[in-house]
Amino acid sequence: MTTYVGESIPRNDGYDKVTGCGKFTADIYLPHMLYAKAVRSPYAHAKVLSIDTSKAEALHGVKAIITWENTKHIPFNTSATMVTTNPPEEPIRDQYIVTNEPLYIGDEVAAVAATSEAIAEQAVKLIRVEYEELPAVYDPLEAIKPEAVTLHPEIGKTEVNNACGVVVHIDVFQGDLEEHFKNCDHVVETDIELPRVKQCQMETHGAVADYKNGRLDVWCTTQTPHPTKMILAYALDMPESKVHVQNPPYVGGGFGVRIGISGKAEIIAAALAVEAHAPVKFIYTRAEDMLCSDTRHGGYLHCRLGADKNGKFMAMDTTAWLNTGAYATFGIELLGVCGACGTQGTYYIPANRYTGYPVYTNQETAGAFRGFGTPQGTAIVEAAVDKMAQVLGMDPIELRHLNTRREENPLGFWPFPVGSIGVDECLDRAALAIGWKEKRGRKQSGNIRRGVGIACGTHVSNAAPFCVDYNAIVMRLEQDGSLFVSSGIPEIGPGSTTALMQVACDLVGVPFESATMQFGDTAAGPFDIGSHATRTLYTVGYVMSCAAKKLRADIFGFASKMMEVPAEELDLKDGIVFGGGKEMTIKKLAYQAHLRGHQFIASECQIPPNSLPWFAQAAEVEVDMELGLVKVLKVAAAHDVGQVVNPVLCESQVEGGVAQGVGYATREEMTYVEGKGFYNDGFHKYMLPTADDICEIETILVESRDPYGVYGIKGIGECGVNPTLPAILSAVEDATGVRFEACPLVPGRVLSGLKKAGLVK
């Protein structure tokens, strides 16, 4: 029995977040503080011949300027994949502080420190740069052409021109596949070409820097304060035992744009702080951080599947081409989580085999967001399950439970047990939340025609075991028996500080009330890989239930003595302590322990197991016939995260997936103009959906009780974006018969397709 999970428990947060008394990265002033402006190309790629920075130096506020003549040349990645990449794999080393090629519109060339913004404004406009134009390409298919510009020679010949490193291959069969085919009765093949988008987090990117007697403080917006430490300690050739970085301590978003360096903030920010011997504060504008920071890969995918007679899937055969922009920073990572999580995961299919191809292009760097590959992989082979379902005739919900993975299913692509699955009771929530039976099918006429549509898929719970993933804690009750507990994941909105305590009074036996959590601060709490895929609950969670155990031991051996029990008799539950029909509070025990100079504390460093999440999403849209307008009525969403531990955070964080899925398959996309650049530098220019768009969301909770998990829980914040896309895909395909292959679903795109199939004039 547990008293705090499964609790819908206030946030620790609130009150500084509702008050405006949180503190962000913007809200830090330090003594004598500079601030940043950086100088970027307005090509998209170039050569730098010259750069003249003598008007900007002679200005009366600058106090350091830095250009590729100044910084250091080594090469390194702001991704976390940096710090995290498995041995013998080596990361890819492809971007510098600052560069003398640049390779999007964007990139950095030089930047400035100056005692106000509006003096750093204007010296960046006194530097005069002399660019050489170089040949560029922007979409991935052009790119992988022999004869297109290779952009990162330097890395060495790829299986094809421009791949990002390494082309991603996952192969599960015996034999040949094509064999493998011709054994199927019906085989099926569909399309899919999916928008590039951006996170839209509410805090831009931006960090302040401060160098001291060799040692570097940094204050900053990443979701990963122990790797960033870590990658700026390696790009400015720096100890890491001198350089400190901590979140101030909130974080306003993330969604995966900021696990590494945020952008390019720490790097600049800290170069300059050591060029000027003077803290440096560098907040990216919103245009910066629309333009100059990682979004969501686009690109296109193929799927081939096939099935028998009857509808088991025998073989199927998917590729990837997606737009990694112009440095890799997660593009191999990505592209192998959209192989098995989107591709591999969902079904069992006995020869399954995925390829995908990270591209180089002369535009924005892509890199991770919420998902991270998982749902541009189930968009396409979620289509295709969809297209087979037309052939053989079948309910495409009998025929997802016809072949979703089940326990006893080889492990496929899987390293590690797959734990509980809940695939097939979120279909069956979802289609009876959102009336499938009754709608589904519907024969419509006129302008006005609803449909309804159903995606499922599942994810992971951590990056374990596929990169370096882990995490250190230290507990210790202070000496009026509160347990303090020190851990150096941030907290970048979801509330993963409040429902990790509730996980750890749980596990300790003591009052939440009194129970506190130091998080974000590399001095403060030991290692841990940060806030990303899915994982700060999961995997904290799973670290604290060990270092539990040894701080239970420890109270429970003291205590022995004090109450002449033997330990093994003894219990802690609410703050007391009691067995052998004696009973002491734990704070009279700790401060009993004080006088006798012990206190409780234990530490644990753990690399988590891994527990797959499922879900399924269940949509109604309604579409306009003649002005091509799709809206989305509801999105029933059913997700198997294991055991709820406070369930108003967790349906938030279904609840802000599925708003995000919405914009991507309606609404959202970045839209390139050859020689400007993206054209959306800002809210204003890029149709993020409002409140007003967003449509009744159903979420359900599944709870499945992981057998690896503590309490049995699993991740959940990246779940809920997955299908959103391919439900309305289909829903819309229910509406109008038409099966659309490329997103958003703006009114052009749908009339266009209306009147292609001949249903509108």
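Just so we're on the same page, rigid core means the largest C-alpha set that superposes within 1.5 Å between forms. Residue numbers count along the first chain shown, from 1. This is a predicted model, so every value here is computed, not measured. What changes on going to the form predicted together with another copy of the chain:
Remark: with the core as the superposition reference, the CA shift of Gly298 between the two forms stays below 2 Å. Core-aligned CA deviation for Gly525 between the two forms: less than 2 Å. Positional change of Gly165 between the two forms reaches 2 Å or more at the C-alpha, relative to the superposed core.
For comparison with the form predicted alone, provide the form predicted together with another copy of the chain.
If you are looking for partners or other molecules, they are not here, because only the chain is given.
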């Protein structure tokens, strides 16, 4: 029985954000603070021959300039990647503070700190860089050709040119894959080409760095304060204990784009602060944010799926060639999740192979974005499943039910128990909400045609086994019994700290009103891998449950003496310790403990398990056959969240994800113009759906109660976006009869597809 878990308690950062008094990185002002600007390469691939900074240095107000010449040459990875297989591997370290061989248009070759942004900007223009242009490659399928220029010869020879790694998952439980395919009655093949899309978080990347007395203090927009601390310490060759990273405390959205450092805001601000002996602020412009920080991985996927005559899947083979851009960042891990969650998780297939290539190109880097590979993997697999349903003449939902994973099915890559599986309930409830039975397969002939589609899938509730994933936490009662929780986890917008305090207060048994969480600060909270991977509530909740157990034991030990009741008979709920017919408030107990020299305190460090959250989304679309316009009317999003902690916050996560999925499927795309770079240097050139463009979203929360996590909770953060694109593609096919194999479904692409199919002239 819980008091707070399950309640829509208003978010505790609401007041700060609504009144505008909540502090973000741009709000940080320090005495004598300087402002940074970067010198960025105009070439997609070039060698810096010389840099003349003399004119810039002479400019009044310029306090420091960094180039390749005066910065450390310790390669690092800007993401929080920490590949953990057995034995643990090191991340690919292929970036520098600033480079002498830029690999994309926008790559940093120098940076300036000056007394104002205007002066810094002027100084940037006064820096003369002489480049030698080098051959460039932009498409992953081009880049893997042996004759293509190799962008990172320093990371060693890889099997496939420019692939920064090859990720293979194989679940073949007997015989080999091709043998399984041979035994199939039906085999279908599908392709999909997916765009690069941008996170478009409201707050651009930013950092303020202050270095003095051997200690570096950084306020920034990162989603991962502790890993950011590690990256900065590594790249600057400092002890980690002397690098202090904190959110200020708020971050205006993340969606994955600042797992690790935020673009390069932190490291450049820090390097300039060291050089200038003064605090330095580096706030990315929207253009820098759009053009010089990670995107979602776009690229190509192919799937071959085989089934027996009843529709039982027997074999699947999927390959992904995704564009990781100029640097590896999360390339390996993301291609790993793409295969694991997107292709191996949802269905039990006796022989299932996945091969993923994260491919370097001379473009802006791709990294983490909500879903982290699962949207791509789900898109190709769900397309293949739809195609198989057509071949078999089966209802797509029926076919899915036939093949979805059961608890007892083996899952090769997964080192955890599978836990509860709510995917079938999600499918049925999403179908019901969209009106599947009435609407699917309507014969239509007019200009405006409607269709419904569905897609399902699974994801993770934390980053393991793809990344190191664990949390440490300190919980203590203050001297009046109020709960104080210290965690390194940040609040990047979802209301995680509210939901976490609901969990914490129920776990400890104290009132929510008097509890506080200190978050997003490496000095205040011990290690936490950060807010990403759908993990925040799930994993921090888990470690909280371990710490709360210790804390309660400490409380009951003391209370037992005060109350003269055996500790094992005591319980604590709503701030009252009771048992043996007696009770005492925690307020009184904590103060009595204080008078006797004791604070109730517990620290814990734990590797959480990982539970699979499940989902199915059904979409209804309307296609204008003449204009090629796809309008999404409704998405019914059913999500197995294990146990809802805060219904309003949970629904808002689903809604946000669906909105991004609608944009991904129908509108958004980073468009590359050779010689100029990406076209989309602002929201005015990037077709983010507005409130007007978003369809009705019906969120259905399924509670399968995970048997391993705390209170049955699973993750939700990334799930909303995962199946939206394939559900929409399926609905468009239902409306038009055309299966599109590339996104987004902008009018040009739709019209050309409809024409090709002979449906319009």
